[in-house]
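Given next, in structure tokens, is a single chain: the form predicted on its own.
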Amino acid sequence: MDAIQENIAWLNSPVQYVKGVGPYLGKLLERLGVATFEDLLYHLPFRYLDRRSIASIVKTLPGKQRVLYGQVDAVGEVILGRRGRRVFEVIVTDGEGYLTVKWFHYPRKFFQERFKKGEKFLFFGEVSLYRGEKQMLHPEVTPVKEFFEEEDFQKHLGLVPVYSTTEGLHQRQIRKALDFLMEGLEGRLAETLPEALRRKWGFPGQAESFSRIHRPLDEDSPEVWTALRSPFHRRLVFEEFFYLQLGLAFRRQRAQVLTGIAHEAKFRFQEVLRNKLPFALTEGQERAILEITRDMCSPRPMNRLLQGDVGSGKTLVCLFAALLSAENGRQAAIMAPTEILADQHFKNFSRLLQGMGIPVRLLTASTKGKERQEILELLQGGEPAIVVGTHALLEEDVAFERLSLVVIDEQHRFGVRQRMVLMKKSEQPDVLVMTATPIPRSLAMTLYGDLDLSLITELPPGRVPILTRIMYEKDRPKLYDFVREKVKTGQQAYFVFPLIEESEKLDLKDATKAYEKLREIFNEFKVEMLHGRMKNQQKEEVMGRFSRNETQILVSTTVIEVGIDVPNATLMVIEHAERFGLSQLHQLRGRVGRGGQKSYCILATDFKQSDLAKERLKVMEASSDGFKIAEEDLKIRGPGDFLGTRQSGLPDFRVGNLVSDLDLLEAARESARELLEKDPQLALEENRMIRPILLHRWKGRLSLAQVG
């Protein structure tokens, strides 16, 4: 075994057998997510504390944070007002000036025999002021044997770093525990970048940024090493970027050299489309249909990102795509992610291409019996055919005799493992991805990297700006008169209600409890409900209610959020509105506006919300741009839950931010594309130790092959 597989071995390692913590700190560090060595080094401090110098009780003021000295002059139990509430107090002096040192909540024995009058200590917390005396409240306390030994003394100041911890795991316990494994890591931890890489962007080593890290010396900036910014963060964040880029790198490069499914340019089914749309295609929709039919008709198979905002056309480009196909005597399938958008692709694609000969099928978890033994044979035959699902076209039975191409709808829905699966029931098919949600760039660069990408930027003509407000609780007296009035003149409207999957029973009695109220409310018009649990059936029946105009009012879940167009609709109140993200909100108020009347989205909120969540809703009510919505949403919610990142099949973001770290993204991803061009098989000496590093990192996501 070589020092990097050897070094990787012992990263590996349970974090229970550092010394010092066994099986029950390592359970507790579990729950932080800390379950190996390799994630231990990588919890870093989020914040310091400032203790490099001793501060004297006179001059220090209240409402500081300070490390103090003091001998115990006095000590003992104090009984507190009628309660006889019991306070430990422990009373100092540094000779100039008393400080009382105060536990509510204390081990009374083992307090009695830590603090004993003569002894010394240092103490750090907030002082502030009782009866004019100054007092520390459950502050940090470490013992000083010796004053005047200086070394025993100053080995307990400095900049002290903070760790995010959970219920019974402390700090000290966490700094302990790093202090051991740090113990000869220069010696124990092999160097991860290649030494030119390190020298050209001027980055300190591996070993050397942890160390500093976790023990920052007294001369560093402790504003800088706050910030997470000091050249040993930096090091740390551009090394995951490098690996993710570089893993990214070699997807694309496998991808380049397989041999897919070349179409011949066929067009006849498409200009027969054209001729039935009653509008003409944005030139956003020709650019994209385009690319997708050049890399249809080459023998490279396709990899393509297709991304425009709510209502932009993707759908009816994918259809084109599925056209090219289908004329090649092949088979299409298009997976959406839930049964309501499936069925409402089905009937727009059937609509669409009747009288055309294309047999266009619809398989879901609710298709059934012989409908769905029929729909199995047509795929197995390899007649030419459009099929449109859910994650029922990933079970093992149903299987494709001429599948070419694949189309994922809202792709961050869907994990990187069941792309695969319908991917491997044909030999390497053209594969196009769709998103209603617009990706800020640095993020498609992560997220997609390995992907092609065609962007519609403008929306259909006849699409109207959607008015957005925010109202408060105090207001909705109003805002039912505004509902009754558009209501009143032919109009329809939506009431959506968060549904959160933790408290799914919880959100859902709310959302009934709130249907009933609104029935009541409304009582001169039709109200229906729809959410997740209904059945297809019912649902497809109250959705067919709402869209002749029979039903005037749907309350519903987050369900209608993906694809749902009834172009009556003009006004969406979403309830509880600080508890989505915004780009959820964007995609929920694109389901009005699409009939070509003024139409408005209602931001319900409670006025007691917290800063950030005003500061969203701000966002939404001041801008219509989906792509400027993400970017915000981004800097708000973080890279970890903006589309759902731990789907995408890519390694866990440690210390990389998608914001504040663009340049050190661009820098891995220009570094690993140069390393490639000069090296694409990792076979130079000072290149080797990277694929291994590569393979850990990626955690079981890169396949052998893709890599050298």
Contents of the next structure:
Amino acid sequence: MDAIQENIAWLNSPVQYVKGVGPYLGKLLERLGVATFEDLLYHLPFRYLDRRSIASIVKTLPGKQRVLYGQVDAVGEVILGRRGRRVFEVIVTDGEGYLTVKWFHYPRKFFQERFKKGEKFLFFGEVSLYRGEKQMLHPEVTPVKEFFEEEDFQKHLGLVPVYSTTEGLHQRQIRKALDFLMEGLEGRLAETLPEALRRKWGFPGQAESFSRIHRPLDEDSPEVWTALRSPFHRRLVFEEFFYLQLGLAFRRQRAQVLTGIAHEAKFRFQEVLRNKLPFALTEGQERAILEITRDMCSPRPMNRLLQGDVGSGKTLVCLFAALLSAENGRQAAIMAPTEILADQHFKNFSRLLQGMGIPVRLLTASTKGKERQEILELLQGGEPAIVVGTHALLEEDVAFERLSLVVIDEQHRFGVRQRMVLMKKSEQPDVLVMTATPIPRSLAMTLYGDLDLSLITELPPGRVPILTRIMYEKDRPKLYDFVREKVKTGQQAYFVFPLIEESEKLDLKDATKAYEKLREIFNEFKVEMLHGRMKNQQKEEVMGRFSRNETQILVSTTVIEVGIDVPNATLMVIEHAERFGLSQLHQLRGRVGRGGQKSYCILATDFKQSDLAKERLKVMEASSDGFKIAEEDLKIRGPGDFLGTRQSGLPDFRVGNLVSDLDLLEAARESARELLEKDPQLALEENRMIRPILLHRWKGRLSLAQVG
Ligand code: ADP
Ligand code: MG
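The form predicted in complex with ligand ADP is what I need now, so please give it after the form predicted on its own.
First the chain shown before, then all remaining chains and molecules of the complex.
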């Protein structure tokens, strides 16, 4: 075994084999997610106690955490009050001042043995005043056996790390385990970052970083260390990001050497469509189409993420891509997360492509029998075609003969695996994933570091900004008046209710009740309800009536969140707005403001909410920039919640933070790509150690079979 393999084996050792840990403490540590030596090293202190110097009793102000030195002057038990509460008191002096140290609970025998007149101790704790005297309650105590020698104190002083722990596991047990683990760490741990890279960014070594984080020196700043911003922390963060980015870069590189389909830009159908559109494409759309066209015409498979705010017109962009595929006599598959959305795309495409002779088909779970059979035969027959669908496209018997383009709409609604299943239905098709949840750059880089990125940053012209207001319960009558007034002028409104999975039935009952009430209140209009439990055909009918303005008010659960386009709807009332994530609110809000009319989004909520919830909703009032909102959301909720970790395949970071360490993420990405460009096989001597570490780091996180 070479050094690195040996290292990895050592890091993988179960934590119970750390000296002094054993099976019992090992179990407790496992509860903290610390299962191996490596986990323990990464179990970083979340704050530090400042015990660097001994304070003078006289000069210490009450309310401060201090280390005080004292020689016992008097000891005794005091009985307090009528109930006879016992207090153990020790009066100590440092030669200038006096301090009374008190315990309300104590092992009497042990204490009487321990605190004898003349004995010396260090006391750690908060100094307070009691009847004009300085006191410390229940301090931590360290005996000072020898006479006043500088080194004796120094042993006990310094920045003391504080670890997150669990019941039954003491700070000092964690500290001790780490002391043992870190003994001789410098010789034990081989460096994991290539020398050149470390020099370039000025990063300290790995072993040094661990020691310095777990056992800071006196000159180190407890604030900087607690904020995880020391050079040693930053090195570990960089390293964590670097290996993630390297894995992604590796995957990207592998994809580039694959041979895919080289389309040929004939501008036949594309031009026809362009001339048919009643508006000009935005600059962002044009750029995206160009980038996609370039990718599709190159022999390597396209792997592109199209990001654009709600309403930025991504659908058209993907239609242009689909036409390029059709022009080349090939097939395109477009997968959307809901039937309503798939159906909308289907109708849209059919209308726009009328007379071009390209078959457009819709394949969802409701497509059955002969109709489904016809579609399967069409696709297997190899004729050019565009098929729009839902998860139903993933079914095993859906096979393509000449599939050259796969589009995933609202990518964040699908898992990585689902994307893969669709891609596997052809040899190296071009892949375009689209998302209207503007994913903050840091997340996009982590999740999709292996994808190329197209961005549409502007909305089509003529959009009137949406006015967003938080509304409290007391103003509800006013809200109803407002809605009534607008609907009377021919506009339409959404009322949206949250549906949260665990309590789905209950929420649905709530929403249904509210619907009955709204129907009474607005009895002069037609009010209908839409929710996820309805049969598809029913849903479609309801949507259809709403889009034809036969229904004026649509009461809905979040099924309308994704992609629905009814330009005449100008009012969106979101009930219990505090229950939604910001990005979700932004998505919902994007359902209005699609025509040229002034649109409104009302966030209804009641008073009993936390400041945090209020702050969040205020972000919605203040901003209509999806990216900004997403950044805020990420800050507030953390990356796991933001996307739903299970689905997204987002790795958990041990030290890195996607929000505050963005600079390091970028540096890591740049370094990873550079390294692979110079040494695509990781064959250079100085990079030889990278591959095993990469495999080790990626184990159990993202599938990275290609690296092996
Ligand atoms: P999203 O990016 O959210 O999927 P859509 O593709 O649904 O947005 O587009 C929203 C609306 O904007 C649609 O009604 C579409 O027809 C319209 N649209 C798209 N591009 C343009 C444009 N360049 N100018 C005007 N309207 C456009
Ligand atoms: Mg869309």
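Definition used throughout: the rigid core is the maximal C-alpha set that superposes within 1.5 Å between two forms. Residue numbers count along the first chain shown, from 1. The shown structure was predicted, so the numbers you read here are calculated from the model rather than taken from an experiment.
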Post core alignment: Phe104 C-alpha displaced by 2 Å or more between these two forms: yes
